[in-house]
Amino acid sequence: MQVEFVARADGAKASGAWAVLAFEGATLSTEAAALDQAAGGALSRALSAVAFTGAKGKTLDVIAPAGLDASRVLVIGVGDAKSLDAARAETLAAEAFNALKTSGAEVLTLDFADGSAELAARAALGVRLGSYRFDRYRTTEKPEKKPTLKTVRIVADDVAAAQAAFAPLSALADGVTFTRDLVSEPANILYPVEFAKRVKALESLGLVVEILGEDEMAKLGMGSLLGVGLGSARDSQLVVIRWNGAADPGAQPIAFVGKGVCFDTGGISLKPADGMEDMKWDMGGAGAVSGLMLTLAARKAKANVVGILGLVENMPDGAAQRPGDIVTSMSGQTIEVINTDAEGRLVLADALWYCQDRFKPKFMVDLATLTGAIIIALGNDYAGLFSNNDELAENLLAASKASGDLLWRLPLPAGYEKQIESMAADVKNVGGRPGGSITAALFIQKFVNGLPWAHLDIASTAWKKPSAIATIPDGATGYGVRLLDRLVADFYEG
């Protein structure tokens, strides 16, 4: 989707589709009023005929207004003009795109000339996010179901300022798109080696990417991570991504670690067949870290950042890990594997230990589609936040509010650790159904070596089917990229 900014124009001569704004009391925006005048009052008459008041969420589609070259004009109710903030601008732009994407028009002109450059830029971001489609494998889709819009022109009062404001947002949109693509791919296409290969290609942006294979991980003692992939024909991978954007290249970095289970059958503790196809997105945490690192590099973030991806497949083969097996993690701690479907925490145990041991970061944040219990606790709009550090947790919550990637902090009560005590090893990987997300986080905490750390359980937010959010089409959401980019920008750059 091509998005561009244009100055105020002669609307009577503009072809394609238009989307304009109306505020409370059916007050038209400046551009909408100019279109109405060119159309001899056709828009005003249409609004009056249906008692359109400009209320928030209401729209009116006027087909082929006389006096205009435009094929149609979509009037969008904003409500109170003061309610048109950056988040609302994104939503309105995405809703306008979705309303007209199969209209037959190839160009949509979207009116944000009465707003600031920031609002116009956020509208462009809304279009980029809302127009996402993962359609590379659709070969017989009917033409009428395919979007016809190819270009969205956003009318801005100050085109240069809007373009400048959009530059970092365009990088963000690229990162979210990259994550959505990764998470959407089927597991026969995106397995650990292929995932690593796609991340390696990001070196063209200035990132440094290292890939550790199974032999290298075995030498490091990563028995916890490697145990998960024993039943797969696909080799496991550990990917290290580095961005050095701080003024001091040697300054202490910050770190993000992603669970990347490219497909999760549950292993020997096999999942039910219903819904198992969705387990291709069990690498959503690694997908988010990848998209974040792309974004930081593309916008030249002034920070030193490390991203770690633990990439595996969890399959039920004759060589697969069994319930009751005991593995030794890189930390030296032994783990009794009670349930092979609690594999993500086994991956994170070694990835986090490796991260803190090698890079000594200020803090680590891990992202993982870890537990179904988090969906029961928080529904489908909030991810769970667990942390051993109040400052890091508060910064994440502030970034959550600013970005729209919602978080809710949950406790880490030491008393619950009794649930993961093992009679045969240092710890066991599950603690039963009560507080399942909490005991999973407590397990992970044992492998951070006291470093400031936060765990984001994103099983509730990485995938929406269906989605009720205009900027998030059905499927992969890209959750986490906006959140962590905002975290870095607001608290750790400079």
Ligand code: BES
Second form
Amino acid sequence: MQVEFVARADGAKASGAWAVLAFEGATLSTEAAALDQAAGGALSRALSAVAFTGAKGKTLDVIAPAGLDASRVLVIGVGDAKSLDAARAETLAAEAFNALKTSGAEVLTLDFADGSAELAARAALGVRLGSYRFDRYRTTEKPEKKPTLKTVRIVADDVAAAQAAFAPLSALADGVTFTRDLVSEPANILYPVEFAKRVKALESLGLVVEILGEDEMAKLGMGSLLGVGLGSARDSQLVVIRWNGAADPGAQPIAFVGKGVCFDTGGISLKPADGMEDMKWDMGGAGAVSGLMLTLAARKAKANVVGILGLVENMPDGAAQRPGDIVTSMSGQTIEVINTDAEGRLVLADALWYCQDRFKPKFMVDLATLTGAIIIALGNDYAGLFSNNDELAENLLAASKASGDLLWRLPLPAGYEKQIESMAADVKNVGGRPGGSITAALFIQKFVNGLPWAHLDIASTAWKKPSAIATIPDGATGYGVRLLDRLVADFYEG
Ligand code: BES
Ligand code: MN
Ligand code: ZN
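Show the form predicted together with this ligand, please, the one above being the form predicted on its own.
So here's everything in the complex, that chain up top.
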């Protein structure tokens, strides 16, 4: 979707579809009033004909208003004028886009009240996020289902200021889009080597990307991660992405680690057929880390950041690992694999250990579609947060509030570690049904070597089917990119 900012023009000459705001008491925004005047009062007559009060959530679509070139003017009720903040502008813009995307119009102009650069920029972000579609494999879509809108123009008092305010948000939209594309790709197209290749292409933005293959991981002793990929015809990959944007490029970095299970059949502990196709999304953590790194590079974040992706495919063939197998992780700790479907934690065990061993970061945050239990605990709006460090957890919660990527903190009670004690090895990879997300987090904690660390279980939020949020179309959400971009911007830059 082409999104651009435009200066105010003569309302009578306005063409294409328009969306404008109205407030409580049926007051039109200044510019909506100008359009109304150009239309000889056609808009206000239409509004009073349906007793439109400007109440929040109410809209009136005025088709072909007399006296205007515009094909239609969608009047959106905001309610109290003071409630129009940047977050609201973002949502309203996405809603207006959704309402008119298949209307036949190719150009939509949004006029958002006071024309402030910040509101205009956030409206543009709303359109970028809300207009996302994954349609590269559709060859026979009916024309009436295809969006007709090609360009969204956003009116701003100061076009240059709006463009400047939008620059970092455009980088964010690019990152979220990259994540959504990765997560949406089916597993026959996006397997570990292909995933790594797509991330390697981000070097054009100034990122440094290294790819470790199975031989290199074997030399490092990553028996835990490699065990997961044994049953797959596809090679496992570990990807290291670096962005050195701090004034001192040698300063201690911060680190993000993603679970990238390109497909999770469960392995020999095979999942039931029903819904298994969703497990193409089991690389949502790695997808989010990739999108985040893109965003940080695109907006030239003043921070040193490491992103690590553990990319595998969990399949059941004759070479696959079996329940009861014992693997040795890079940390030296041995793991009894009770259930081959608890594979994400096995991948993270080596990816996190490698990360702290090589980079000695200030902290590590991992993202993983780790447990079905987190969906049972929190539903589909919140991801689970686990941390051994209150400051990091508080910063994440603050970034969560600011970004809208919701998080809820859960405990890491040492007593529950009993549930993952093994009879034969240092630890086992499952702890039974009680507190399943917690015992998964406790398992991972054994591989962070005491570093400040947080684990985000995003099994609940990596995709929405269906979505009720205008900026998140059905499917891959891109959850985590916005959260962590905010975390970096608000706490770890400068
Ligand atoms: N990828 C799944 C978790 C998952 C489930 C994500 C549903 C999204 C939706 C993970 O690898 C898994 O299979 N976890 C098991 C763990 C169990 C075997 C201890 C689970 O949650 O059932
Ligand atoms: Mn699994
Ligand atoms: Zn999984």
